[in-house]
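Coming up is one lone chain in structure tokens, specifically the form predicted in complex with the DNA.
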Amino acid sequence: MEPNPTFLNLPEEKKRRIEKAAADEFSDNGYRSASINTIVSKVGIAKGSIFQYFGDKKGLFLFIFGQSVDKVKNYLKEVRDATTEAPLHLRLEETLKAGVDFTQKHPVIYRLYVRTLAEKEIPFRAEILTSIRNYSLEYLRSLLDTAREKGELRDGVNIDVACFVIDASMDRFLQALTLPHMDGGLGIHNADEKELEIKIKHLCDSLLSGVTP
């Protein structure tokens, strides 16, 4: 997971160029089809350097992926801590807004995650994904638990299932930002900021209220 100190001591700008090129390549092509040739020629360094920094392709991938996960976690943590007093409705909205914000700032990271979902022979794939999903669910569960304590939930709500639904819907919402074909008629892809805010509100409404009388 940790690159060679050589890499860490590189000038910030060079490090970022390498990280960006690698993240781009992996998120565009998945693990196995990603080409180190492409990465190095984009960055303009020698092929050998990548292997000096990260040992092998697997090491490079784990580093890039780990970095991305850390970025997401920090982002979510900030949101949770900034909204502890707010009602559930608002907290969900803020969470999703933060997700949108993050996905727009780092579209590559989201694609990288989606890629990893779907590829079989990725190193430590199972462990990686389990940890991500668990993190996401625990985050939502802490929101719902707080809401229940505050009496914001209807009696008889199954919190596990509710988390599942919210997680899936938010995940898909974010996918739609990056992948046009996941948009599903909502017009999420290519919506401007104002429109997105409205769509987020609608989604959270629907998640909280359901569809039946």
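With the form predicted in complex with the DNA already on screen, would you show the form predicted alone?
Below you will find a single chain and nothing else.
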């Protein structure tokens, strides 16, 4: 979702304030209960400005979510490029570590994702979540394709299935960081940094046992 050029021409500081206020409101209250009045009150602008910039509440939400997804993609791209020569087990561990780091540094963005998983009223929800999953699968497939070229995978591994399992496991791991009921008894929720490193290694070891010799 692209905003009106009027928004793009605003001073950077003002754009960041609008984006932050909107992200906070949507992540705290969800799409349905989010208040445009609260957003403009925090920023100190007229309510009509939001409609001028984004058309409506849906346009604002889609823009904010798109910005959030772009940040995640840039984060993962850095990990992928920095670990090109590393073995698969290290690349997977670094990917999951980056996910943990991102959720801790950008809790608002992660809450927005969790809200989208739970709230059916969000516009284009199915398309949004499908796009996220497709990107994650594409990212993991690039890691596994490289591993196959290096001879790291055992013969006969179905990469599509492997990507599905790894993606699902990593997504559940990250959800367990903030949602106690998703922990499943592994002690991920509220674990300290050292404990998380150990659990990341154990998870990646288990995942790799299905695809490596």
